[in-house]
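The chain below stands alone and is given as structure tokens, in the form predicted alone.
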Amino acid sequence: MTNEDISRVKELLSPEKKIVIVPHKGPDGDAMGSTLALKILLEELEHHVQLIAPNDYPDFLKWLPYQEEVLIFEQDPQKCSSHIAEADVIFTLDFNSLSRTGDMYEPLKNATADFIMIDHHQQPDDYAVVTYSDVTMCSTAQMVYHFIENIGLADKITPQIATCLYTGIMTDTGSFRYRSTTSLTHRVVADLIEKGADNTSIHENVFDTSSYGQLQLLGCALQNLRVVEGLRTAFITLSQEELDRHNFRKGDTEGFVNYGLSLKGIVFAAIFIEHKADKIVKISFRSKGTFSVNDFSRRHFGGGGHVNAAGGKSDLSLAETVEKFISILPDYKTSLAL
């Protein structure tokens, strides 16, 4: 953050304000951890704060501090739109285009509030009066930690805030194993533990609460794992019928794509998940090294994200989507061929 940004934020947060905080649609651990941490901090400063998620989030995040106070736009759009219209300041976290909020796009676009963006994804839109964007950061949660530092409130980090930030960093770094995890990340995490984050219980709450159906679904996904010979690529498919058979719930496929990437010699992995109600196939891409799944997804599947982690979607059938994916791979043989 620049000195000008810091001054502007302090100005916007003085005196008390009506504040709305928004994560992206389909919020993950980083989105919920970063937004809840900021909500707790701002309420300690006596602001009137409402966290509004575009849609529901996975059950493995529903132990986080104060998550029961989150409003879900899909469940009560009228109430949520009223909060957005009345807000003085709106924070958008872990996304950088209002289109990432689904049905919240119109209320946000029409809002009169001043926007503050905190995000680590590439190519941010220009809608905020303060844009704190850093694509080198491992997570938005780490950025919120530095945001709190920069505005001089590090001493306000409570055990609840530390817990939320640790959760966001841990989930977005694959438990600290991704390349974006730096020595600074580990220093931040150490400070969060000192400030009250119980790393053992956080890991257990996130990773050790699987349902029987979720583990059966993982088995099905691994049965469907395929390797594209000679192009160091692996992919998984899950049909709507397979999701239904294993009582799929939001968040159940979290991390499945990484199993493809764990194969020896694989540098590019994908998972294709059919969602017939939405008439789309949702896609997650992961890679190792310099192969940019952000560029791949933006070019071919209307998505984006980071160099080594991105998402996309397809309006084709599941079979047609996979066929398209396989047909594209030879164009990248210089990067992918053995």
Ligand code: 5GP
Contents of the next structure:
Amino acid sequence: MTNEDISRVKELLSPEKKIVIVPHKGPDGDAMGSTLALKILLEELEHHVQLIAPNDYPDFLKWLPYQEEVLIFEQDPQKCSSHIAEADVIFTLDFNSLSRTGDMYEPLKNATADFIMIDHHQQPDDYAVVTYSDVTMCSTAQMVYHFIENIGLADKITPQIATCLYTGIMTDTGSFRYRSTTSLTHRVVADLIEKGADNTSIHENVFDTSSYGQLQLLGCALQNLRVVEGLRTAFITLSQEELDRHNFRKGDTEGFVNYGLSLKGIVFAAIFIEHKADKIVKISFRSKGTFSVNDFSRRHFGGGGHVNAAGGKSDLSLAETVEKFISILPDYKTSLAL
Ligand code: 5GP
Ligand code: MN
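Counterpart to the form predicted alone, namely the form predicted together with ligand 5GP:
Everything in the complex follows now, all chains and molecules, and the chain you saw is the first one.
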């Protein structure tokens, strides 16, 4: 953050502001961890804070401190819209384009509040008065830690805040293994443990709470795994019928896409998940090395994200989406073939 940004934030956070905090649609561990941490901090400072998620988040996050106070826009658009309209300051965390909030886009676009963005995705839009964007950061949660440090409030980090930030960093780094995990990340995490984050419990709460159906669905996904010969690519499909058969709940497929990358020699992995009710196929892309799934998804599947992790969608059928994917791959032969 620049010194100018820091002064601007301090000005905007002069006491007793009405503040709304927003994560992206389909909130993940980083989105919920970073927004909840910021909510707890701002409430300590006596602001009136409302965290509004565009839609519901997975069960494996429903133990996070203060998560029961989160409003879900989809469930109560009127109440949420009036919070947005009345806000003095709106924080948008873990995304950088208002279109990533789904139906919250309209009320956010019409809001009179000053926006503060904290985010680590590529190519930020220009809607905030303070844009704290850093694509080298592993997670928005780590950025919230630095944000708190920068505005001189590191001593306000409670065990609850530390727990939320640890969860965000852990989930967005694949448990501290992705390339974006630096020595600084480990220093931040060490400090969070010292400030009260119980690392073992957090791992258990997130990773050891699978349902039987979820593991059966993983079995099905692995049965469906296909390798594209000669292009170091692997992909998984899950149809609506397969999801229904295993009592799919939001979050159940989290991490499945990574199994493709765990195959020896694979550098590009995708998962295609049919959502019949929304008439879309939701796609996750992951890569190793320099192959940019952000570029790939932006170009072909209306999405984006990071170099090594991106999302996208398709309104073709599941079979047609896979066909399109396979037909595009040879264009990337220079990057993908050995
Ligand atoms: P996931 O595959 O886990 O849904 O998303 C991977 C990464 O890409 C996350 O950081 C997520 O925020 C981002 N992402 C997912 N979908 C989209 C999208 O449609 N547009 C953009 N710009 N980013 C996305
Ligand atoms: Mn993130």
